[in-house]
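One chain follows as structure tokens, the form predicted alone.
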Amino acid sequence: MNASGNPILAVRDLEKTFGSLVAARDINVSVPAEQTVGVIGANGAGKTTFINMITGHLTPSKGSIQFEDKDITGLPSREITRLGISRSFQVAQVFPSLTVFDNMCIAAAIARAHGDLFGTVTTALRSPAAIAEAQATVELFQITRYRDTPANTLPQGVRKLLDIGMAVVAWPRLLLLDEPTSGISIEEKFDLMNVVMSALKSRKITVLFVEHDMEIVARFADRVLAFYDGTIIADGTPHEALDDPRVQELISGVRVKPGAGAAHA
């Protein structure tokens, strides 16, 4: 909970339609501050629509979204970001020809920009504040050895860490991650998530992450929202949600023991 005792995010009766197609419906969720929520479901289940409505990339057809007691329903994505909600995408959104550090400096400058975005960013790109925050975030995500490496030559896992770090450099209170382990090898995925979750917990960031890998969900989520046919069919601890018969039948297809392997920090 935040200082007022209310959830950091409260979604009520959320719905999104595209003509006769109902992409999301009857979504009601309250998320306490600093909780880590795994969002699961098959392709087309409504997960991305849900995330896009929270971040302002889609306007809900019905319902409301409250963030820290403020109604953000239908606000532009830029304004929502300024209020303290950031996101990363399944495909890393980085400047490929620039170094890791320059990417991070740009993200830090954009986070502080108001009004004339281009002019402000150009002026602030090498400001002491942007440089300090960029350096701190590079260290936080343990990619200092790649500081001067162009992003287009990075290993996939490091590029993911850079992308998530660029979303975190603004010190959001709520972060939405879209398939953070997508494209990452089985050998790397747990190490990557350990770095990410440790960084986010150190900054007390509330997290919603969309993920198809049930082992990742079982190990790193405090809570799981399971989507099917545009709505939530299960909401509980990883044990409760992943053991739900409907989730096993419609989403996971297999039973995964929550907490398998080493516990996360």
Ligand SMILES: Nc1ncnc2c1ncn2[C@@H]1O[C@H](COP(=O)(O)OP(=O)(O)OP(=O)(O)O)[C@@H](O)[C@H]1O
Given for the second form:
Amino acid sequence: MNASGNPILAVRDLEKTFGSLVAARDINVSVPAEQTVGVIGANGAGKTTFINMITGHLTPSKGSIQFEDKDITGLPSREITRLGISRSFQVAQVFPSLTVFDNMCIAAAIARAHGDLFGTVTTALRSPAAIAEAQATVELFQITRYRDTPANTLPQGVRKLLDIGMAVVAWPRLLLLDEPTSGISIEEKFDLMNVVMSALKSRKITVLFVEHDMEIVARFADRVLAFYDGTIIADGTPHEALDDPRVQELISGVRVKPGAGAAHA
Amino acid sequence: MAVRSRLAGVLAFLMAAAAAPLMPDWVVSLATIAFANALVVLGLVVLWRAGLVSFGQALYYCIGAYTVALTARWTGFNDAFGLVILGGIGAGLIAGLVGALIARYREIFFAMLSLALSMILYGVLVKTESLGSTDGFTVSTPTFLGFALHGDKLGLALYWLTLGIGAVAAVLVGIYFRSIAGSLAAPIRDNEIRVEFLGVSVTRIIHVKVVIAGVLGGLGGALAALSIGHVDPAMSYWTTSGGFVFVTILAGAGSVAAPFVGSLVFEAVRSFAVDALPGLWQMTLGTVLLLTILFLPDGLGSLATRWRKREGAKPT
Ligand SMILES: Nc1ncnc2c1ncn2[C@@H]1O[C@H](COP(=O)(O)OP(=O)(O)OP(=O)(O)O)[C@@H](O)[C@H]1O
Ligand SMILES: [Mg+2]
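Show the other one: the form predicted together with this ligand, since we just had the form predicted alone.
Below: every chain and molecule of the assembly, starting with the one above.
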């Protein structure tokens, strides 16, 4: 792929065990800047575990994670966030009692205060810069209409966009999206992904997204990682990965729609 | 709106300061105690907003009070302002230690650990005969910038000191509420995981809240000690903590002024009930709490908000 210079993310021999259960093993990947990587695999294949290790939610049992030449293995999540890796969640994680704008403003203000304790106590939440940043991101994700709506009453799709927007408002260089379209109806999925992906492209963000819908993967990914039983069984362009016989055999939904990407390209 | 409520706060402060010389002594001392206690309640509001209740805030109240009493007794240092600041610092240091332990706990565990720590202090003080055990001991009369005052002048000076420290604390806590760390109270209540992933340590933010509440509790206890002229272990007893939580519910967490109004109402109701309905004081208290929770779940402070909303709705 367009592997110019050092990879932004390099994962080596990563492994995670829970007691006797091996949730992830022998994971080796390196991702060049600005690539969009689709992550596929059956339920329980280890996709979320993989993302949780990169973002510091879980400490790897073995192996190393390099981000922009810095070893981030085992760092706490908030430090990893500050280094420039953000994430969204399989189930959208927003602040339900706050409005869309307040959610975004909090995320923007924290990102600008660089998160250290003294900074958060001495910086006003609603600084003009944070307000401008929050407003710009609300617009970028096309949820301006819901700006003053409390997050607990949002439609699922808007909640997802807000969740991702709150990760993007910090200007991360690497973004991990865990099933951005889960809980979204088939008709809405492509619209949602179009909004998300054009927003991320406009900010030159490197993306890893977990997705079960192969049409979406084929349409939006530059590269596909296929997970099975905690490890990567295929890594290549969407065509290479989705046509791989083992992937077709082991991951449901791949074989059903061969070459689906073309329909939406 | 913000400008108007700030203006109202300044006016209320000036009126409270100017009216004092016209009020009878007992009203001045009642208001002094009310505002001293309001500082403790303001600290509880800081915690409350993040969904945390401390049933042991009397710990800091008591530490503030004993810091004042012991400093005066052991060193002879007598300046009221200096003593109160020491009380705040002493309680803040203890809160820093306590926070390292309890900032990881939530809900009933947070509440009960606070309670346990305050009862440990109570137990220690009761066992310390050199400090008068359950009787406590007398606090020497403070001086003000080198002036020794007596009688009603002393009462007035303490009142103004309390009012002034209360006003400064209210302004500072107001600024804190508008800071990022202060604004994270609702998000922490809502979703701690998300706060962590935004790059902030929830534990540290709560630790800061514990220290702020501790300093405020210490200042309140220090002022109360000077005003009452006496300290005893009951200042750390769980009923004292319960009283502060009571006033917090009565006042509500809506504004930094509410604790002062709520505490004044509480002390007024108490002195009325103790005089007029002897023996029925607890029942009166219970009834007031019940009515507050049923009809004013957001406390007395929410009356002002409702009023403002109604005014705003009116065409002008
Ligand atoms: N905290 C944990 N403790 C114990 N086991 C876990 C934990 N987290 C994940 N697992 C196990 O690790 C394996 C991989 O789970 P993971 O959540 O990574 O799968 P996934 O690929 O994201 O699946 P899905 O598509 O359902 O989201 C599963 O067997 C799961 O039960
Ligand atoms: Mg998952």
